[in-house]
Amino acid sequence: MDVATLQKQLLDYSNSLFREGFLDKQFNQLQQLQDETNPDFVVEVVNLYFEDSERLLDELAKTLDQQNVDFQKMDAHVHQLKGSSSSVGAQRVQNVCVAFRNCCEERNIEGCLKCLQQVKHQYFLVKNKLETLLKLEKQLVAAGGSIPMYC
């Protein structure tokens, strides 16, 4: 495939993400953190997300499976995991845990379960939309392209 036709297929392709919401303008400020010096940036700063994330998933699905559930620890978790979220621009499951942090702090099981399996959905959407994002992104590299800004 010719570099035109990669560019343009990215570009749409990011242009989805942002318009349905997947990805906000943090995205497009940790691209501009990338340069030269440190070419994988973004995809080594996806990847911790991606790590961490996955950590927190099991961490609070182990916490709501509790006799006793810790909602202050809970939360904790759920923080990190908004945290981390905003900070690679996952604007969906940020979203999702701003109403599991509510639920925690109702104390509400019913609620945080249903939290968690939202939050695990977004997750893994977010997820194969960004593995789809850096793999366009290398392919049109490798043919001798740049990456780039996205809106």
The other form holds:
Amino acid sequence: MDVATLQKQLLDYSNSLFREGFLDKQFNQLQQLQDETNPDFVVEVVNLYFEDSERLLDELAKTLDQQNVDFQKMDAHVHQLKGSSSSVGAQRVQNVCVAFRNCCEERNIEGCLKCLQQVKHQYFLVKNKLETLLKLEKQLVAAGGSIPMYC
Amino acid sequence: MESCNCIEPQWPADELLMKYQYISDFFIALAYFSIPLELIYFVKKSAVFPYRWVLVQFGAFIVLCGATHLINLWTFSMHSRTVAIVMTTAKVLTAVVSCATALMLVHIIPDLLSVKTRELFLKNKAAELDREMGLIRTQEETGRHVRMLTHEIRSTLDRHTILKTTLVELGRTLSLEECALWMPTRTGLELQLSYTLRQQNPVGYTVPIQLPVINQVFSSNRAVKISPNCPVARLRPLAGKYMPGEVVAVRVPLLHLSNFQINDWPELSTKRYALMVLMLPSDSARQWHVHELELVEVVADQVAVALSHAAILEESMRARDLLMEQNIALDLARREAETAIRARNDFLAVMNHEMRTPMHAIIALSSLLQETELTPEQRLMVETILKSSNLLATLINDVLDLSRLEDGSLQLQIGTFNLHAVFREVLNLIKPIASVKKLLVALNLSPDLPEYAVGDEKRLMQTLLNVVGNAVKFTKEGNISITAFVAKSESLRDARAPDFFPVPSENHFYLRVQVKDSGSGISPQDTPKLFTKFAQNQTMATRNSGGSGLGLAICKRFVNLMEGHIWIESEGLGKGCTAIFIVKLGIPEHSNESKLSFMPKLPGHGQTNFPGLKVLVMDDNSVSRSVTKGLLVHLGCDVMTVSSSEECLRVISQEHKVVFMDVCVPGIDGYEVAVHIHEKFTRRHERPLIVALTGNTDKVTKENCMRVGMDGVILKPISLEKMRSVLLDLLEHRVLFEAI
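Having seen the form predicted on its own, can you show the form predicted together with the partner chain?
Every chain and every other molecule in the complex is listed next, the one we just looked at coming first.
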């Protein structure tokens, strides 16, 4: 496939991500930080995010499993997750984290469980999307094109 | 004497008769002798006499005849034989000579007669020559008169004097009784008596121009004899019995400037003639002679020429006066224009300052107001105020810029700047609007586009922003793509930019930017008007579009200042359009390629880097930490990261200028860290600046930060621009309490 087509494909995909609220402008910020001195910045950060988030999700699951749920600890984790998501621009995950935190404050286990489910769902969704996006970017770069700025 | 047998009786020799005979013979002889003498004498006297030989003969003949008669004298009385012989000899000789003479005369007399005819002939010739000479003399005199007249006529350039002089001189030369000039009226339908010789003030006497006699005169360029009874010649009331003298009329062409061709003499295509009427004195038997008529014709021509000269002079004087007037008027206009320009410049200078001061106040205070606690309605109001005042400020700037651009007083502020960042910034600025309209904006920077360029960053950004902004403004849905690349020479010469002759050189490159949108497009006839000031295309102007129509005009001027070209292509309404501009930018020296050693010069709006600025980032969230690090690295800082407060306190040193810390770190509170830092570094200038990174926007957090002596608070997530301005502010003021 030629560069123009690949680029168009990438643009369409990324635009759909933005439109559907998976990503917000923070992701663009990350893109801006990528340049010749830092060519894989976005990939690195995203991978870091994946690691971090999965770890946090595991922790959350573990915490909720316990008899005495430590809401404070959970709140801290969720806060972390929220922080990471906002740093990466994973908007939906971030929003669910906000809801999650409210549940924690209310000490609502049911709510927390539900939120956890939602968070997981959203996270895996955005992970999938991001992986596809990064793959498309890699294809484009391999074909000789340059990654355009998303909006 | 013997007696003879005559009938008559011999009568005795009468003494008387004999005496008479004797005397007669004597006289005859005398006469005969004197005639040749006379002949000789007179012939000798006269120089010209061709027939001397004849004379001799004739002389001899006469002499001999005389001799004979003389000798006869002796024969009256008794004479001797010798006398008889002599007598005989003489008679014989005489006979011979006279016969010879007679014969000779036969030849001579016709000759003599022909001499006579020749003489007659010569006399006639002489008479004829005399006549001719008389004629020539007359002509010469006429010529002299003409010259004199011409001299008189041409010695003045005043029309009236010319005409008056003509009449006077003609009158004098030809001894005229009356001389009159009829000029055509303005309508050209009548001839009006304008000048006369004898009458002082000719009454406004007119005759229609279509009279047959007038047509006759006008149709030939010769002087025409006319009847003294025709209207043009009847200048005086006919009184009594005097016979009016002959009248001659001649046309005087009135030449206009337009009749003069460059190469030809003026063709008598002019229709305007004046009529000159000349009257010989009455009761004289004078007639118009040919030479006089010729004189009149020549004078008429000369008058025509003189009049045209006068007319030309009049025109040129008039033109000169007109020019002088115009000069004065132009001078005045120029001075007024200068005054107006000066007034306008003064006005602009004053307004520049006067308008901007309140604008700044409004904008600044609205921004500050925005930071405070507001109810949603209040916030909306403040935002509207801010947006409107920003728009107004932009408008003021635009107008002021444009007037400075027009003056030519605008100069580009050349500096080295980060080209890529310009595009990203524009993208950032345009994103909010685009996302509201659900437009997809894509930026494509070609790989060979240098990162740094030399030029006027601010104006380039302004241009780009304007162009992209227009694209966004006039696109309801779809996408917008911005492409930037280095223009190669074949793509520089675009058919659509025919006057643009870019000259690539060693230190410069041409940046070509194309902004393509899928919006409403522009019809081809509107394309030229796009760059005109204040001209808004009605079909393009929607309710949403603000702006004064100055944007593209300003862009064009900026682009021109950057030795470039800007144009818009559109395939038609509804087919979107592409705005393309090419500008010339310099290539910065390659000695410092890396960002870190590059020192920026432009403060504020522009790329700023903090090369080598040592900062410390403390955040336990690895993602946030790496993002913040990425931000700061991108800005050129030397970043060290720690993930806990203890590590932070361990690592921090005087070298670190700024510490960014996340205040929600478990373990030691970020606030405590700040306190510790304050304790560690007592002196203000040694202490690194402390900035809190937090996800909390509330007042409490801020107060806490202030309490522990933090220098600033930043809300996560932070954008690149925000970080940059934060660092700028921090380093400038060493304090920052916004950036939320």
